[in-house]
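As structure tokens, one chain now follows by itself in the form predicted on its own.
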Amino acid sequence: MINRSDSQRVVITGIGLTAPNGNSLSDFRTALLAGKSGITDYEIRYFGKTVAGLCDFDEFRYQKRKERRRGTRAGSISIWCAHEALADAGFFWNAGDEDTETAWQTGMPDRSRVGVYIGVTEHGNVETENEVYNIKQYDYDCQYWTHHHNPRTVANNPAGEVTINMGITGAHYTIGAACAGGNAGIIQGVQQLLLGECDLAFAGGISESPGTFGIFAAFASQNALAHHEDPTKASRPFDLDRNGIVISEGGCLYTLERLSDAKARGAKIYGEIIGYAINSDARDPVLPYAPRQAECIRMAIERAGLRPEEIDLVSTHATATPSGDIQEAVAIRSVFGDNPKVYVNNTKSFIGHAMGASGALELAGNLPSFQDRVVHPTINLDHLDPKCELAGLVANTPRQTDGIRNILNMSFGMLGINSVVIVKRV
């Protein structure tokens, strides 16, 4: 373990999330331990019937209806997660105050020293599809195209909507990192804190993907879209009968702080981010590559000052595509060997693939393991693919352990982007 001063250590002090099977960490964790899926039947125009993971949170708890009409689903998810994370971190926000300047209470960090860093897979497609669909009834006359379209579709929209809603005047941007976006957002928040660019970071990832038919059509054309007569069994990572991805929405933002600041205000701490890495396959737009994934895992472990055997829990990315799961299993085995004490699980089996939100949500679902010493399982794992065999894979029922010290969270994405974040129990 590398010794650093408290001002050079970054910790998680708040978590705000919405997932297809829960709108708080407590509810999310309860669902994961109970084997409760959030996947349901779904139908979208031009594509038809399919399955998806959809969130059900109160969009108007932190937004007025006019603000929601002007904004986006991605922005609404982001605003929900940011407010929930802030409250969870122990900061008081006066949500009833019309003035965001006075709502930002004494005792909170200077709002110019707060950064918002949100990972995304894609943004703006749903808004463009909706506008094209709407003007169809007017013979595609563009005078009926909404004047809200540009601010809705710019890449920084989800993070920008948070700053407007909350009166944050520090830096904000989104990180386009495909399905590695959630981890990339966390890494960006850590780096900005260590550089002294902010004192509080909202960091993580969000996704609004089920709103656009294009993503369903694209995965279907690749023969990579999951189907099952029971939607709750459609997402089947590592299973021999897996047949593709379940597209989901969701979000998870963390409040990140330097340990010195968290200690000074007596904050609760979920864990310390002690290692991370991002690299590229540089090979194929879609197909993953196990050697580069393994390299990314090793880089993160080395930066954390750990050995592979000191990782207690590996949270996998596995999306339930035939080749993707195999490549990931190869990468895991090449780093950890056949060590049954390195537990391995998967969260997409419960919630589907929440794209840019996936890495952040999957980490959140595992963080309670530090306290309860339980590893949530991978569900729908009825017939393990022999090529995906992993010594410590937790299947279908939770596993009680002697304790979890270090969690390694993996997320990989198109164009060959790989990301890893390691969190230590504090």
The other form holds:
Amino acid sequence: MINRSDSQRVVITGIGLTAPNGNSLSDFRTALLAGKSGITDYEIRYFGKTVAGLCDFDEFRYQKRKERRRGTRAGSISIWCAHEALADAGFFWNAGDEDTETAWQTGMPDRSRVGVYIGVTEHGNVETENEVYNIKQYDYDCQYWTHHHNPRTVANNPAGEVTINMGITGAHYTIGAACAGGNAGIIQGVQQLLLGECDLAFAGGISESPGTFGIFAAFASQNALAHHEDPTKASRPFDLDRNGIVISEGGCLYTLERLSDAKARGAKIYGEIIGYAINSDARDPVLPYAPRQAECIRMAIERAGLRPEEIDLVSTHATATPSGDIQEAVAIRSVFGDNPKVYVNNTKSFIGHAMGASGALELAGNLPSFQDRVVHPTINLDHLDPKCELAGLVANTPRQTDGIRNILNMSFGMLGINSVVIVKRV
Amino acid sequence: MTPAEIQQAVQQILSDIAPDEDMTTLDPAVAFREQIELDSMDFLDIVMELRKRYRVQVPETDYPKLISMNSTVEYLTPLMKDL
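Please give the other form, namely the form predicted together with its partner chain, since only the form predicted on its own has been shown so far.
Below, the chain from earlier opens the complete complex, with every other chain and molecule after it.
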């Protein structure tokens, strides 16, 4: 272990999320332990029928109707997650107060010392497609193109909507990191806290991807879009019959604080982020590369001051593409060998690929294992692909363990971005 | 469209743009902005919805004429009478 002062240690004190199978950590965890998928049939213009993971949180719990009309689904998901995380962290937000300035109560952080760092895979495709579709009704006359287009599609939109909704005056921006966005958002939050740039960070990732037909069409053209007559069986990482990605929306934002601040206010602590790493394959826009993934995993473990055998649970990225899952299994085996005590699971098998939200959501789904000592499985694993064999893989039913000390969460993305976050039980 | 129909059309647009506001108590003689929360983006929405729904073009120089319900209906009546 590496000894650091409490002001140089960052902990998770709150979790706000929405997933296709739950709108709170407890509902999400319950679904994961019950093997409940959130994938349903779905239809989108131009592309037609497919499957997807959609969220059903109440958009108007924290937003007025006008605010929602002017904003984006990505913003709405972010606002939901931020409010839920803040409440979970034990801060009292005066929801009845129209003035966001005075809604920050005594005992809350100074709102100028709050940062919002949200990982995204992409942003603006939904709104751009909507507007092109809109002006098609007017023979492509650009006079009918909405003046809301720019504020809706600027890359900082989801984070910016959170600051407007909550009156946060600290920094906000998104971190574009393809499907590593969730982990990248968490890492950004940790770094900003350690630099002293903020005292409370909202950090994680979000995705509104099912709103764009383009992502479905592109994955289909790439022969990487999942299909199955039963939508709940469409996402099947490591299975021989896997046939691609299920596209989902979702979000997960954490409240991160320095341990010294969390202790001072007696906060509940989910875990400490003790290590992380991001690197690049520098090879191919879409094909993953096991050696570089393994480097990334090793770098994060070394920075955490751990040895591979001290990782108890590996939360995989595997998206159920034929080649991607194999690469990832190779990377895991090269770091952890055949150690059956390093449990391995996958959350996309339940919720599909929530893109920018995936890393943050998948970590959240696993954090309760620090308390309940149970590892949720990867479901839909009927015929394990021998090339994806992993000694500690938890298949189809939850596994009771002797205890989980450290969770390693992996997320990889296009253009060869690899990311790893390690969280320690406190 | 008659002035009464135009007023109803404008009221519908306002309800869509500001869905949290109560439009039933709107005083037609008083400026919109004194009664409901409308910023410049909302105002542009009114202009856009008139264009989309009724193909009515409101040039920027005429924006001040859309200050209240009465002034808006008065301005739109000749533009929408044949719709």
